[in-house]
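Single chain ahead, written as structure tokens, the form predicted alone.
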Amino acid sequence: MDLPIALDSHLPQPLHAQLYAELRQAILTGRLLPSQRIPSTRSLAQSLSISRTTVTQSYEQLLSEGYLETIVGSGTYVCAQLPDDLLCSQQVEPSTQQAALPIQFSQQGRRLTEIPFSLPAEPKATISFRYGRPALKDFPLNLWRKLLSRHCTATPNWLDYASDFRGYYPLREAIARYVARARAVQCHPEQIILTNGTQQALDLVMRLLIDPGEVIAVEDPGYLSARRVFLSYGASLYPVPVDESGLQVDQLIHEGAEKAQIQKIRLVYVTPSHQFPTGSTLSLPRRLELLAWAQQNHALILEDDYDSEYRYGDRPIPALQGLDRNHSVIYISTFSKVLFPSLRIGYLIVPSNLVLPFTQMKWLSDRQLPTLEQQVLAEFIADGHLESHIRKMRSHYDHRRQVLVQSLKQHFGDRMVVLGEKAGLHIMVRMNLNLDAKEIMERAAQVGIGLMSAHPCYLPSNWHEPNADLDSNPNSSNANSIDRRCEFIFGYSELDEAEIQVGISRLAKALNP
């Protein structure tokens, strides 16, 4: 075989790897043709003045990958069909017919097409007060990488299917101990169903418990993504106002003509520890009142405890689930806000009588979460790293919160009201500037400041009509008041103190006369 092969023993790459690469390239470029016989390992080793073992290693790799084949008694040949050819599909002439076939959607599919939805765009602002992400640059990445490496190499069992569809048991044990300490939640690991974030938890609840047309009471204003899930399953929403003490539970207890409608409520969705978006906390008397109402009306409460770890200045009120004595509360939480969003691990804590159906539905939905990340998170919690990280971040976020509130007061004075400043990763600001929200956001964008309007968090007056725009802009005719149109959600977790001060100063110059 007259084939130039260049090998260099001074290179860090082993000789057998160099020879493999040279022969593979010769095959792919056609210098070695399909079905062509190649020299024996002995003769090639002699011609290249290298060890026969080196040639054997190269041939074995090419044989295993399908570039070479051995015919007993004849020798070694280039394969007639190369493995690279099998990865390339044949070109098909495009059809000249452009019309798409009509698609018949299911009922849920038709409902989804009626719910306005747009993917969030990446912020173009220099300083964005967007809400939703923790301070990722402060995450203990080296520690997480160390734990990840240890579990990855310790045993390959994370490559297999999970044996428990509820999730990795040591992680559920760690979560049960953690929520008992931090949130006074009462549960056993068997009651915990690990989910792909909050959205899957909401989806599982709807699949199992709510039929189309049944009523769900929701906070108004409230969490837009939860409303989308509810509406996609055909639920009817009953908006309940929120004030400084959280959900106005008395709105669920009416006499007269409305009583028949209210009694049909199957589920109440609440964010009691840090109401989204107002930031208010459901008071203890109202918590007890809501639990009593649920018992009397055979309704369930869906408690979304999305960022209760971050509370400033006072101790958190125990979770609704910990106060429940009638198995009427389903508890949802996530690690997206305390760790990082792409971890995609949340959890449901369900009453004992719902464990089996939720487990079955979880298996039907996606079978399991990635085991490796669950193993790492279990150790992260069990060794105290989670609570240590939360304590550190609570201090950081508290400083940023104080700087944000002080900057707003300094530049806007009594022309704005701050809501929900004692907890969470955002505040809500009501502005009184004789400007509508659309103009405020446009002026802010002109100076590189990104703002998030609270308007979409309110149900529009025509929310129940087909094609009602749940994402309507702040200048929409559906807005009920100037106050509502001029409410904004200020997230501060991703910004440092200097960025917050510069951002508010720049915003004030853009908005002040």
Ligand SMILES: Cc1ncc(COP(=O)(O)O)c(C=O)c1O
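Numbering follows the first chain given and starts at 1. For the two forms, the rigid core is made up of the largest set of C-alpha atoms that agree within 1.5 Å on superposition. Note that the structure is predicted; figures quoted are calculated from it, not measured. What changes on going to the form predicted in complex with this ligand:
- For residue 15, a C-alpha deviation of 2 angstroms or more is recorded between the two forms after rigid-core alignment.
- Core-superposed comparison between the two forms: the Cα of residue 446 travels less than 2 Å.
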Second form
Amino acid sequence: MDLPIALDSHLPQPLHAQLYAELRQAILTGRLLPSQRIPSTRSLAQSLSISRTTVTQSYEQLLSEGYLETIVGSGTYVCAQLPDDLLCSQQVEPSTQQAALPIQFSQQGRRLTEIPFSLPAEPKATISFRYGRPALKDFPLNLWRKLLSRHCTATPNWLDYASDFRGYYPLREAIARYVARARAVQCHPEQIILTNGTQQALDLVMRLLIDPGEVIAVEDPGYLSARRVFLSYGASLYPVPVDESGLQVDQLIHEGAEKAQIQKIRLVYVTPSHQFPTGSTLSLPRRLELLAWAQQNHALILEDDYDSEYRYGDRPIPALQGLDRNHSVIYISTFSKVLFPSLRIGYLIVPSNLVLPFTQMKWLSDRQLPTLEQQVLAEFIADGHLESHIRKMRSHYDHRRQVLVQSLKQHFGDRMVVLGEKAGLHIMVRMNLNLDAKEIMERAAQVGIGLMSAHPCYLPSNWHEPNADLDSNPNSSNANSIDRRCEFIFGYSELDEAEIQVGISRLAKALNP
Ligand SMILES: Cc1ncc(COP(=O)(O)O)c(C=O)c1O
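After the form predicted alone, can we look at the form predicted in complex with this ligand?
The complete assembly is shown below, putting the previous chain first.
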């Protein structure tokens, strides 16, 4: 072996460790090749003028790690397959894996792969008007930590499987009382099934109630994540326009629609308390009209009540569920907006005859939610912390909302229209600046402002075609004279007043109105 090996007895590292490192490096860099014979301990010790024990120690380590192997009666060799190769072989590039293994998808898998999907990019904007999160920095973390620690150290019954897959009973009791007070929802805790947020609730509804090809009426514009679930299960979508009074219920039976098609609508998905994204509220006459329509057409209503706690000024209208006398409403809500989204606790409130099938479907899906968080949340609600947190946050958000609307008016005047400012954690803004949406987004990004287009919320006319880009909608069934491509969702919950003012002023300069 003709290898330059440099050992230095003045270094703090012992000689055997230095020799081990030198030999390992030589193997990994290919200076010593697989299956190459290496000198005996005696000859290497002689050539390096070190003791044979030193060489033996380093060889033993390399043997035990699989870099060397001994062949009895023959000598010591570099292993034919090195441990690092074995480790590397587990990190095969995803593209190579795809090529090696043709995957046969299920029908649902095929539908999924036809819906364009990408992981969200890391936000780069310094001031982002993104929507979706409450003000996480205002969350009462100390209190939550205290409750967590108390439940953690108390009798650890939370470690075990739950006995009721619907969720922790005291939490369901607390929720039943809360929704009765806050939303006029009428239910018994038995009817509540806790879910991993709204998203799982939507998934369970689809799995249990809708077959491929069956029709779901959806608000247009509407909530993209719900639409994606419906499409993945092969549902046929029936877009219904919305206006300042919410879903245009009369469009469920408008002239252009075939009577036969209307009969087939199995489910109407609505966000009546705070229509997403326009922010309108479904008026009381329309609520009653929708309930009557559902009864006549033997359809179910899926009521997504995701952030109705935040109303500024007028009183909330009772939830559809509370007005329903026909057991046709499935009510969904979540703690993502009133507490924090990673809590992943939401709930379904279902008519009594659906309790058992939904419980079974929840069990089938993921057995149960983690118990510890449910225990903490139950106490948080029962002790009044939820409602006091909501009161505090409502006042913060109200202030931020006013600052946002004022700043927009100050800088853009009548070249924009604000929609849905009476509720929620976002407003919708229709811009009229002689710039197209792409240009507006690009100019905003150049000055560090993150904007969210409302465009993907409209159902593209080609939604039923494979690979229809749900995120960039060329035209909508709801299209009229308004240029919907210039509508933006402005979330304000995460920004303080100064950030909002600076953000809008910077945006105005960039757009030069
Ligand atoms: C209309 C609507 N429903 C529900 C949710 C909450 O979903 P989840 O409970 O899965 O976090 C959101 C969140 O953005 C929403 O916009």
